[in-house]
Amino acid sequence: MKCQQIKLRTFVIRKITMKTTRNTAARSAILDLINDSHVALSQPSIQHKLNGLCDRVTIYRVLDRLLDDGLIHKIVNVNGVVNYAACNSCNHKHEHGHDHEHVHFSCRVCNELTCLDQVTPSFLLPEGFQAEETFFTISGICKNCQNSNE
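Any chance of seeing just this one chain in the form predicted alone?
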């Protein structure tokens, strides 16, 4: 009986260790990419920048884990594509509620999606409605594209 308990404990410890250390190279690379980017990145752009380090499924798993850990947030652009950005304005890691909401700007020229942390949206829902997640995206021409056309 004692031998079985030791084997079970060893199995559980190995599983926990594998779970927490799995994909560390991919996790580090993806988090670095997102943290170093001044715009939100889509999964295909992340995969392209990783240059074969990991496959699509691994990228999505890592992104889900980073979302759960509160290190990144997701943004849906005007075309319905999900993008990911660093949580620069968060004071907390795990609860992305109304304190975290900010506006995102989608440039129709360069297609970049930028977090505008300094702009705080507000809205008032009718009675009986409760917001759980919001996406504020403004479409237009970013300052870089405007400056390049002058």
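Basically, rigid core = biggest C-alpha set you can superpose within 1.5 Å across the two forms. Residue numbers count along the first chain shown, from 1. Remember, predicted model here, so these are calculated numbers, not experimental data. Compared with the form predicted together with another copy of the chain:
A displacement of less than 2 angstroms separates the C-alpha positions of Pro44 between these two forms, with the rigid core held in common. Once both forms are fitted on their rigid core, the CA atom of Ser139 lies less than 2 Å apart between these two forms. The rigid-core alignment places the CA of Leu125 2 Å or more apart between these two forms.
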Given for the second form:
2 protein chains.
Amino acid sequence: MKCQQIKLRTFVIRKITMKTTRNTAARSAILDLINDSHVALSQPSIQHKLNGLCDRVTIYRVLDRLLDDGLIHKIVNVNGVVNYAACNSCNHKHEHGHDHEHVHFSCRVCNELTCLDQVTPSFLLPEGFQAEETFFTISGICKNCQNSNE
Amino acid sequence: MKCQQIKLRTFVIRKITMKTTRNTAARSAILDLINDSHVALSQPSIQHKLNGLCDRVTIYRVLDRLLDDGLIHKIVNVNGVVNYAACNSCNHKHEHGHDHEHVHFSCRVCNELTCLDQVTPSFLLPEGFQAEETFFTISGICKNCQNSNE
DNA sequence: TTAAGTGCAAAATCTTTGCAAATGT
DNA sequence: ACATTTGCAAAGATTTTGCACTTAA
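Please give the other form, namely the form predicted together with another copy of the chain, since only the form predicted alone has been shown so far.
All chains and molecules follow, beginning with the one already shown.
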């Protein structure tokens, strides 16, 4: 309860002060990486791909900023690892976070996390529960690994 | 790929050697806690409830063992926190993990994670993807918080 | 008795914070 | 010029590992 209020307040402050976003090397490198990737990337994998271009901490901060700016979204994989992906299919309509009604697929073999923008599961909630966001991840074997196994 | 093989091997060894499970104080206390809870519990919340009865590390190890024995299942909440719940509705039919087709509900207000055993979403995967397990979590406001808000 | 389980200390991982220096606009 | 962003060091938080000690069966 308290936590929610604090978050909301921070958000309002950011919008009022209207900080300008600077196009730094770190920011564009990270954004390019995420935009060019067909799978979601974790901080460690981004760090590895950047290969020392910038500090560990900078990556965390840039990712937070990109989230804030609505350019990427955050997906927690089934193993608890946080991943980031480009916001192609979001329409930002929810009050509490973006609209990410689409499903994610977590491959057991290559361990990659893919957005399945087309898939929208249907479900019926029991009385009394009010849904705001869905986090649907299906694990199994992805297209690539399936094909390369034949 | 390599990781998968190692995991499989460990699993086989455990089944062959057939270790006997000892009914220790820690194990039964933790299992009781999880069985008696209507929501999923995280390691920190279990540790708090046990109030120093056993070591932090023991809790991790007992939880691993209970998972292994199929008495509990693991749910990663939308914030990445790992939770554990009793295996009431599992039917253990999958080769890669249990069958947890049911949905979990994560409450934004009380932060509790509940199993919705009745709910089974339907979806259609794109060609090439092979589903084995589903990890479906819906966040919003749970029954309790909805009611207490009226 | 003795293998399984535990406690403690220490390491490993991932993430956040504070502050001074660097940099984009 | 100056507010934003970065790097570094350090702290937090969570989970794992090694090893000697304890305990259930």
